[in-house]
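There is one chain below, alone, in structure tokens, taken in the form predicted on its own.
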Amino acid sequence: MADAIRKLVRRLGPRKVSTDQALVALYAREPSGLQGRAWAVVFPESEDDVRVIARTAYETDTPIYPQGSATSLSGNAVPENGIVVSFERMNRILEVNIIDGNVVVEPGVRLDDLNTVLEREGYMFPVDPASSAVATVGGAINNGAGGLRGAKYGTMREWVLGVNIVLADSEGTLLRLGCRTVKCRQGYDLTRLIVGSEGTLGLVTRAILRIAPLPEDTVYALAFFPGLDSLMGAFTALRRSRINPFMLEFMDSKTVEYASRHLDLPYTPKGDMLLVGIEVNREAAQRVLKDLENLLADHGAERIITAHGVEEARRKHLFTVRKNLFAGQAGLTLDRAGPGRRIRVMIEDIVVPPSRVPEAVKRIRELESKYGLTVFLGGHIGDGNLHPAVGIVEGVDDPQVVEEWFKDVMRIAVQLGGTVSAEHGIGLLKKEGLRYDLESRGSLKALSLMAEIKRVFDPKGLLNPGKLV
């Protein structure tokens, strides 16, 4: 440890290396409450700095834990000894090219900051995790992030054209992977391999991202249904109507009740909630909005709030309950904990075919009764991605019971034709689930292939060790 830190301070300067344990502790945890430990935090400011870090780590056999803003929820940003490499100072937007439809950015650029710049040009980067105000490009690449627009725009794998990565080898080798063009054949697709690799293969130092035009106009509807069957009827009708919403969000009635406590809303949220957003041309906005309202009413929605444009939707608080899902989960767990007790929020991230969502919800609620837990349930119904969650109070709740619930939820996803992680990654918490998933498909050998790929990229196993594989 001492040798590695001395070399890093000498080679980078003391301003870029901190061993202050109070500061280090802040970089060693995730919002879920998972806490790790590290020797130091290093703050590179250039690709050359990253190469120095990688080379030094290789010389001294020091584990490296890359980090954007640590908003991950599967343990993939939690260190276990070694050094945290925070990319927060590598936060420049290097190029915006509207004609080519891409941007070149450093990994520490925050997604909302990128979109603030792009909006001036009438463009956007469409991947929008709930933590987009602080989530960084590098973290989103490593995690394969998704978000509220996933129903139409998918995840990071659709939007990353190329990456620069630094390898943890004797040279700190810099690789420039991918292209600045949509069509790009360079043998094996190593760019796609990096997306979702959770920092286990290389340190991302630059990215070429596709961008999309901002929609001409948008319409929104927030609807509350008396039961999940009627909500799914509306969802099915939407899909059959050939409307392609960019946003289709869901929360069940119990979670709506929990998440809306203490919120100052101009409406009373009650029932199973569906939030719909549709991109339209300006002339069609009122017609589509009326058609959407009629469709929701025809399928039993008891309350519908509509909005023309994102600003009206914000004024009417259409997004507020959905955006408060994690905060509501954590807040209610804190209330239950009382002063002085630590909490964790275990958030699942399963995905099933959208047609199987009702069955998934039913079976998750059955687990609630089986384990005697309070389960919060919401997610991205448009792509079948559900986020059931349970709060744990230290010294009160049995974490082993919650871990068994967590595993059972993953099993449900696989049994219904889905998988154990949609956008949060594998990290520490889902390694057993990944094994179950692959074994269920008769593809367990994929794990050994992943391990071999890891060894080729990272021969000493220094990059985010213990994660994913």
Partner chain sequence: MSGPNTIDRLRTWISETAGRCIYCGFCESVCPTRPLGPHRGYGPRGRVAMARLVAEGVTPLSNTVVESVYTCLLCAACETKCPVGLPIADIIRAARRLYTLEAGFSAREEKGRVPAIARR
Contents of the next structure:
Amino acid sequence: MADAIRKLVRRLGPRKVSTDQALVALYAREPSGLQGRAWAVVFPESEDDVRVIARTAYETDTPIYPQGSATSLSGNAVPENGIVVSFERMNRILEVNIIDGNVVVEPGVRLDDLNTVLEREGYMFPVDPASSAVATVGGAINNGAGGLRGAKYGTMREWVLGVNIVLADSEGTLLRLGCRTVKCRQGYDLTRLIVGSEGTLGLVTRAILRIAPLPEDTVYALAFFPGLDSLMGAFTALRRSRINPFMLEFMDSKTVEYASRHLDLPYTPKGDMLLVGIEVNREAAQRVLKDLENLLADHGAERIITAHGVEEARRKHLFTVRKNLFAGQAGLTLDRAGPGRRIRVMIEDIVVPPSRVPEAVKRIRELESKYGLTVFLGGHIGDGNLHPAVGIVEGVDDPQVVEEWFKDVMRIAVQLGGTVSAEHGIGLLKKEGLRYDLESRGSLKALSLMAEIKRVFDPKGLLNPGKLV
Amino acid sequence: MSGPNTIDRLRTWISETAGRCIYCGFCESVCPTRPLGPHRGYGPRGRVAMARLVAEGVTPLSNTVVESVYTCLLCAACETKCPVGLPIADIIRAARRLYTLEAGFSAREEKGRVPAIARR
Amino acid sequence: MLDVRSILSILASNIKATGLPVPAPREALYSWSEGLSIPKDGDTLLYTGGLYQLLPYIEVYSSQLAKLEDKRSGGLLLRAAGRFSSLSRIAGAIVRPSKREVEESKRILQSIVRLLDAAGVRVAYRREVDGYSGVLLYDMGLDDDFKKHFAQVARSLAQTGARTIVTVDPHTTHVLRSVARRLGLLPELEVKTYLELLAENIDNINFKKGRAGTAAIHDSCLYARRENVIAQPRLLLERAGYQILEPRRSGRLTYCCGGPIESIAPKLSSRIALARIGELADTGAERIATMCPICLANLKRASRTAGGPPVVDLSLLLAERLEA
Ligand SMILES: Cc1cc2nc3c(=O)[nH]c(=O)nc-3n(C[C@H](O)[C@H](O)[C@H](O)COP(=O)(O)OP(=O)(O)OC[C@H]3O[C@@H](n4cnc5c(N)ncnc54)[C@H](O)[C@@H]3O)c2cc1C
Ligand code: SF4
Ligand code: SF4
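Can I get the form predicted in complex with its partner chain as well, since the one above is the form predicted on its own?
After this comes the whole thing, all chains and molecules, with the earlier chain placed first.
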């Protein structure tokens, strides 16, 4: 350890390495409440720096924990004895190619910052996790992140054209994978393999991302339904009407009630909630909005709040309840904990075919009474991604009960034809779930294939060890 | 005005208030010092976490901590983004106060003979 | 990053000895009012808090400190400065501020009085009561020193018999109105900024007709996020005939000028100011309007460096448009 750090300081200079414990502690935590340990944080400023780090780690058998903004929720970014490599200083947008429809960026660029630049050109990078204000390109790629626009735009894997990666080998080998074009047959699709690899295969030092034009206009509706059946009716009708909403968010009535406890809203938040966003041509905005309102009303929505454009939607607080999912659960748990006690929030990230969402919700609610837990339940119904969340007060709640619950939820997902993680990744918390998923498909062999792949990329097992596989 | 009780109370307040931070980092997105500073300690999430570590006696009031809390602008931009509504600027100011008290620092000692930073 | 301990020590001992954060002659505080006929007594008392007047001195001071940041020995030198600050002060080491800046700060305060007068707000002013609020002590975590200092401020304000205190900058406003209230140090007085008073009485103000050009507005963090002074400067500029251009981050979401850490981390401070000037210049405005002396100084310097538009205090923009 001392050897590795001495070498890093000598090769990179003291400004790029810190062993200060107060500082290192800031890089050993995640919002999930998981806490790790590290010896040092290293701050590369260039691809060459990253190669030096990889080479040195290989030489000294030092585990490397890559990190963007550490907003992961499944333990993906938490270190355990080794060095954290923070990409925050590699945060340049290198190229914006409007004609080719792509950008070239360093991994530390925050998603919202990228969008601020693209907006000026009338473009956007459409993957928008709720954490996009701080989530980095490198973190989003490695977590295979998705977001609110997922219903139409999918997740990172649809938007990464190429990556540069540095391998943890004796050379710190640099590979330039992928193309600047959407069409690209380069043998096995290694770019796709890196997406969602959670820093276990290579250190991403650069990315070529696709971009999309900003919609001309948008309309939104927030609707509260008397029950899940009527909400599902509206959802099905939306699908059949060939409207392709880019945003289709859902929260069940109980969660609406919890999450809006302390919110001051201009409407009554009551019932099962559906939030719809549609991209439209300017001329069509009013008509689509009217059609949408009618459709929701026809299916029994009791309260409908509409908005034309994102500004109005914000002003009318259409997103507020949905955005409060995580903070609402944290707040509830903190209140329960009282001062001085630590808490953790466990956020599930299952996905089921959208048509199975009502059944999933029903079964998750049944679990609530089985385990005596307060569960927040919302998600991206457009792509069937649900985020049931529970809080744990340390020293009060039995973590084992929560773990059992966590597993039961994953079981429900797999039984309904879905899987255990949609966008947050496997990290530490979902490893068992991944095994269960593959096992129940009779494909456990895939797990050993993954382990083999990991060994080929990272022979000494130094990259984010303990995660994913 | 500031006996050991003050310090204890200050520590408790920081620990309890900063303890509500869920480490989401949303606050970092608007902090002017974060992207221009060298590391996470130059942002609200880091400052709040350090304040807590110091208040709870986990880390000493090292130069890194002092640097972190004294480079804050107290501009409160971060507070507009915090989903749990933390009084971030107040927490940082409280950490400064803890430093001035712990270091036995005050105008009374203007002669410059100030004791070394209390290392816990 | 400079040695915090020394900075605090210099600050605290300066304030303890002279009531001011930097060595400056006392007349610097009130010389702007010479020759003006402002009554000494009244319900509504102007308390400048001294920031506009002291800024030219702080500027020189900080630029000297900034030089230390580059030097290896910066910490040591500073420590020495901290130790001998009281000495050097007695030896008359008061820094010589730029004359232009001193004149500008006078014009700002005179404009504020003219504007209040035009709005029909009668204010009183007493040079012996005017002074420094101690805000830096508070910000730096020197709460005990702050409380001691402010108790005196509060006492002398109370003795004037005024019921409303009029402030001219966001930092003094925040200390008098929010901090002091929270600490129970200024229980009975009402505190208002001149911007609020002008806005309340806007119909009395006789602005010139016609257009006055474009101005990008730079909200002060404290005004926008703590004191809810957002609408007033806009209303005033608009009525004065300016076309207001909003930077990317404005109102409650405004972006700091970097000024508050100028004496602690000068380089970081100026990088922040440059970033902000970029946003303000992007509006394409002819001029940038500030409403805080710290923002004014910091952004002015940055705009010079970056070749941006002139940065002007709001009071000057408004006074320029008063009918003679
Ligand atoms: C309140 C909240 C809401 C969230 N909402 C969503 C959501 O809606 N959708 C969603 O998908 N996620 C969500 N997340 C999870 C998380 O924010 C995202 O996955 C995000 O993309 C992670 O980005 P990051 O920069 O924080 O990465 P980190 O957490 O720092 O890292 C993520 C993973 O990538 C690896 N890594 C990072 N950079 C590199 C690199 N350069 N090279 C190699 N490996 C690297 C890390 O080792 C880790 O395994 C949310 C999180 C929070 C706290
Ligand atoms: S108050 Fe401090 S931590 Fe918060 S945004 Fe401003 S500089 Fe950053
Ligand atoms: S936004 Fe609030 S809860 Fe999130 S990291 Fe910052 S201080 Fe903590």
